[in-house]
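One chain is shown next in structure tokens, namely the form predicted alone.
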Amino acid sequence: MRDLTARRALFVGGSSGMGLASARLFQRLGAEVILAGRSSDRLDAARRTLDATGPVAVLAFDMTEPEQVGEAMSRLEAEQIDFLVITAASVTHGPFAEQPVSELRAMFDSKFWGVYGVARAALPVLRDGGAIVLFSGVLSRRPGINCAALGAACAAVEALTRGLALELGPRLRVNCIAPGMVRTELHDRLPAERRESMFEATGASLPVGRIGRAEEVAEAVLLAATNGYMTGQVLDVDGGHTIRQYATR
């Protein structure tokens, strides 16, 4: 683990999940942490979550509005930001031929052209050196049925993470996670009994036969953010869903 005292990292998407874990470890190793999300009250509950001791700040702004992004940037300073980690996103599912193109655009507008914006509002408050953090996911290269629009656009952010890394570089590196499944608020939403059960039997066709932990994750977006060798990749964080067998074994 690295020492990041002295370094300041802004997670875009900070205020539950992998976000606030990454927001957790990169803390703990030192670093100046701030939380950036939609709600107020969110970003607040998540500060009150991390360790009391260490500086957060939080930053209240809609990533789809670039009115918001650009404000919410010029209340920083000019090159104080040395890692910048967007994992917010909204997503969709459903069948190709019946979910409504609405939802999928707005899905686009969150996950692609969201993170787009912000990527490109933060370019004056990131330092020489520092690194950004993209999120897509395993949906990018191994399909899910129902999940043509989401592959798609985890693979646009892929895209995006290795154009970006060949344009900012050296000035910046840029890397992007790939997680498969894991247990976070997103899935909340689902009845708690259909929910474990999603979890058991996704875990059990995975080579290290169960889901991921937020803290995983975290891992390898500390990997990303700060190893200076390495820039343009995609770090699968799935438990080898790549390689899941789909077959009962």
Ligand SMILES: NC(=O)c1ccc[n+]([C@@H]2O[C@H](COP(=O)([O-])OP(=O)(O)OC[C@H]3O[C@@H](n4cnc5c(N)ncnc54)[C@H](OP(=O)(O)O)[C@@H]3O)[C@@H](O)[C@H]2O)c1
Given for the second form:
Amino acid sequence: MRDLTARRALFVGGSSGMGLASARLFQRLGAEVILAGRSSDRLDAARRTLDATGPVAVLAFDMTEPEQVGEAMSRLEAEQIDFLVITAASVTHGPFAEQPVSELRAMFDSKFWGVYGVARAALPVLRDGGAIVLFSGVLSRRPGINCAALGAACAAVEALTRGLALELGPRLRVNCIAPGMVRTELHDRLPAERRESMFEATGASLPVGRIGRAEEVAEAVLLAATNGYMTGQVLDVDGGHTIRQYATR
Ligand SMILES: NC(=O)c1ccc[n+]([C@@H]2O[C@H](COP(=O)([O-])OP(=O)(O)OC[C@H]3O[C@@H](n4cnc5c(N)ncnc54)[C@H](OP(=O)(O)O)[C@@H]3O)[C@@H](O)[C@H]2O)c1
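In place of the form predicted alone, the structure of the form predicted in complex with the named molecule is requested.
Entire complex below, previous chain first.
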């Protein structure tokens, strides 16, 4: 494991799920972490779950509001961030012919334009030699029924990753994590029984026989952020979702 002492990492989406798990791992390795998200209450609650002896700051802003993003970045000093990890997104599913386009536009505002805007606004605060880690999802290449627009948004993030890696190198590296199904607060909006049966059915269909844990994805975030020879890549951390069989074994 790497020593991240004297490194600083900003996690946009750090109050929950894979962002918080990544922040916890980076902090354990010595990094100073900054958690960002919309809700100050969630950020404070997340901060309390991290090691109180390590420095942790919070930054509340909505990444779909460019003014808030600009204001948040202006609170950080120039060239002080080594790693920018953006897990934040609000996503939606539904039948292609029925889902309101306004709902899908709002999803793109978050999952694509929010990420785009944060990465751009963060350029002055990122240190030379730093790294950006974005998040897409397996749907970019393995579609699901009622998920066409979400798959398209994920694919857009992956294309952005490759474009930024080319344009921002060698000053910065840019990679993307494509998770499969992972148990996080993202799924809390589903009724518990439905959620658990979805986790079980998806897990049973995967080569690894279960869905993922946020801590497992955090290890991939660490690799993407710290491996100096990796850029423009999409890492699938999905239990084998992209190669799974649909029929049960
Ligand atoms: N979990 C899965 O099964 C799965 C599968 C494939 C892909 N993914 C992708 O992986 C990423 C991380 O997912 P996760 O499960 O860790 O999500 P999560 O637990 O729901 O966490 C999302 C985080 O983003 C923040 N956030 C959401 N909208 C925001 C906004 N507009 N501005 C600022 N912060 C915002 C949330 O805090 P606030 O609500 O307080 O803002 C929260 O901290 C997402 O991009 C998701 O699409 C997840």
